[in-house]
Amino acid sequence: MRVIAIDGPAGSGKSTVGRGLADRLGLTYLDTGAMYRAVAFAAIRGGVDPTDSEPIGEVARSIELSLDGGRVVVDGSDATIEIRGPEVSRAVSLVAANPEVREELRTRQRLWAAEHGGGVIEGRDIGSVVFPDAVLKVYLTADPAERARRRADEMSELEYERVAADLARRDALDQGRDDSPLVEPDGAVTVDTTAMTVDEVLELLVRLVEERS
């Protein structure tokens, strides 16, 4: 099974780079952050408090989730756009800090990789916890101001200052949680994307994968 693990904070370029790398290598791609967002979406839609541990864990275990072709389908409904909205974005770190949610989604991520023979998988604990033996482990990062600018461009309805504050809060929650916090995985290649183009990052990673093949 050939897994390339990409970790890093929000706005570092994980999704763009992950999709591009999968295309170049002919592999499938999995955005694990979308899985946590899907659980948050399902909880909000069901009136479940994101801080209520046991009910959130049950949401994660019972949810029907499909992430094929770029679409995120939650319990039969296309939630691709909704999971990127501000309400889900504010709740997702709370949901992701729940150990029951993390345990369930790690199981689903490993099953997905087994079914697809590996793939390019990105998130916040992929190289450190989910796939520590990945062929290549990458930690993408960027200057906080640049990460906020990128995310503000994606979410045009929100002001830069609001996005920057939300990213700082998300970083603190992701790095400070007890279960699988965001860290630079052992043996990972750290890539600062602040001043790099997407093509430059992809060329670097393709070269690294080829060196390890």
Ligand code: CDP
Given for the second form:
Amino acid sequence: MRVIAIDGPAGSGKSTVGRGLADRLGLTYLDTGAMYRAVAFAAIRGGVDPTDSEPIGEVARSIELSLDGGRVVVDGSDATIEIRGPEVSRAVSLVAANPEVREELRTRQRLWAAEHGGGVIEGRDIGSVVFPDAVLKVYLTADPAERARRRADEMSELEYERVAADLARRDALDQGRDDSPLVEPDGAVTVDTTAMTVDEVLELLVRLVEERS
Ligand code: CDP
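Pass me the form predicted in complex with the ligand as well; I've looked at the form predicted on its own already.
Shown next: the complete complex, the earlier chain at its head.
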């Protein structure tokens, strides 16, 4: 099983780079953030408070989740758009701090990798906790202002401020939680993408994978 783990803070380019790398290497791609977002979405829809530990754990264990072909389907409804909305973005890091949620999603992620023979997998704890034996671990980062600008691109000035505040708040929660906090995993290659194009990042990562094959 060949896993390439990509971790990093919000808006560091993990999804764009992860998809691109999977394409270039002919591997499948898993966005674990979408799984945490799907649990937050299901909780909001079910009227469950995101900080209510036990009920949230139950939501995670019971949801039927499919991530095939870039669509995110939660209990039969397509939630691809909603999981990126502000309501889910506000709740997701609270949901993701719950150890029961993490345990359930870790299990699903390992199962997914076993079924697909590995893949490019991105998130916050992939190289540090879920797949510590990954062939390549990448920690992607960029200046907070650049990350907010990328997210807010084509939005108004007001949107930029809101997006920047959301990213900073989520980073603090993700780095500060007890269970699987966002860290640079041992043995990871750190790539600061602030001044790099997507193609430059991809060239570098393809080279690193080739070196390890
Ligand atoms: O795309 P963006 O970087 O904004 O976030 P995401 O990858 O969609 O992840 C959303 C949230 O899920 C993160 O802020 C974390 O709270 C949580 N998450 C996590 O805790 N562990 C993961 N492996 C992936 C995401």
